[in-house]
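The chain below stands alone, shown as structure tokens; this is the form predicted on its own.
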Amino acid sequence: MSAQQDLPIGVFDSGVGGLTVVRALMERLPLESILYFGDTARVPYGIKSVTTIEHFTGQITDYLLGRGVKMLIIACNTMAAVASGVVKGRAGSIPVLDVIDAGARAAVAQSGAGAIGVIGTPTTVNSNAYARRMHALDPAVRVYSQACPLFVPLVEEGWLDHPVTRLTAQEYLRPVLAEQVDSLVLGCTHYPLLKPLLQEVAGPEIVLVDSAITTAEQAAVRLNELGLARGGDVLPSYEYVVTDIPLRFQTIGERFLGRSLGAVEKVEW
């Protein structure tokens, strides 16, 4: 195994939501080491200006590149929507993936009727990033987007199958489902935790596109194409770096990851 193959995959997000992508990577690529960065001191990004998001994203990219990674994954829809160009510009020859591109590709590939729903944070929906990417892949596809600002706090509260969450989902999904979509993109890394409830509300005929799973699949393909996949029988390492450790971080983080976080490193900017 080469030194480059042994390097970790760098995954980053504005907070803890990107841990759903880490979870999918662990399941799809069990040999790969992962270095996760969550900007927990400055979350949420969704209410900040594009210039500020680009600046913060550039800082995180430089940090991960300095630590040594073989691939960068933008696990935050807001970052991917407005700052993916910053990451690619700094990464050089390091491959860069993001949840929007992965989700858009998967949705277009499997959509039969060409009518796709997208749910996300207001910033992601307002950026129109999913629709632009899908139309670049297939100009004929019809995209119906819905902002769901209450889902993030409900998930972080742990109300994954709560009557309030169910009523909220019914309200949010009603206009999207009225357009006869055949698939629904979960355009926020918090939303995979709501998959059972969302599937129940949407109905069994609607395919839920989980950007975390599609990103992990895309990462597997790219690593193999580039000859960067890690082999051997040495156990992978998982490192978690944050800019602040809020009181509830461990609880929320382990809910997203589906396992113990272990040691968490805090960095000061």
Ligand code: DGL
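Note that the rigid core is defined as the largest set of C-alphas that superpose within 1.5 Å between two forms. Positions refer to the first chain, counted from 1. Remember, predicted model here, so these are calculated numbers, not experimental data. Compared with the form predicted in complex with the named molecule:
- Shown in the overlay between the two forms, fitted on the rigid core, is a CA shift at residue 41 of 2 Å or greater.
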Given for the second form:
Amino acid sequence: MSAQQDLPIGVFDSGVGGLTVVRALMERLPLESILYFGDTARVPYGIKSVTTIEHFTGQITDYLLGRGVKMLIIACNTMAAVASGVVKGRAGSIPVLDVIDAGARAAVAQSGAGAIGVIGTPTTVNSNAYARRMHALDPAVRVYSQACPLFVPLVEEGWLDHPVTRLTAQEYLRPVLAEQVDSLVLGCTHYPLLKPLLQEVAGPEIVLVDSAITTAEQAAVRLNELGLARGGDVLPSYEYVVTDIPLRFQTIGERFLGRSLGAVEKVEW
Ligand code: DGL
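Could the form predicted in complex with the named molecule be given as well, to go with the form predicted on its own?
Next comes the full complex, and the chain you just saw is listed first.
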């Protein structure tokens, strides 16, 4: 195994949400090491301006590149929607994947009647990034988007099955469901943590599209294409760095991943 193959995949989000992508990566690519960055000091991003998000995203990208990674995965729809150019501009020859591309492909591929709902942060919804990617894949598809700003704090709080969260979801989903959508894209990496609750509110006939799984699949393909897949029989390493209060991240993260995270470090930068 070469030194480059042995490097971790850098995965980043504004907080705990990107762990949905980490979980999918661990399942699909069990030999790969992962270096995760959660910007817990500055979450939520989804209500911030494009300029601010670009600035934060640039800092995180530089940090991960400085640590040494063989691939970058933007595990945050908000950053992918407005700042993927910043990441690609700094990454040079390091491949960059993002959850919006993966989610848009998965939704268009599986949507029957061509009416797709997208829920995300205000910044993601206002950027129109999902609708643009989906229309590029299939111009006939109808896309109905809804910003759900309260979901991220509810997830960060760990209120994954709470009456307040259920009521909030009913309010947010009403207009999208009225459009008879056949699928609903979870356009924020925090939202898969709410999957059972959202499925209950949306009804069993609506397919929830979780881009984490598609992103992991894309990562597997790209690593193989580029000859960067990690082999051998040395166990992978998982490392988590956050910008504030590691314990809080650890508690919610472990509940979600269903495994111990090990040491979560506060970044020094
Ligand atoms: N999890 C992020 C996303 O996918 C954003 C959450 C936030 O910081 O607002 O959009």
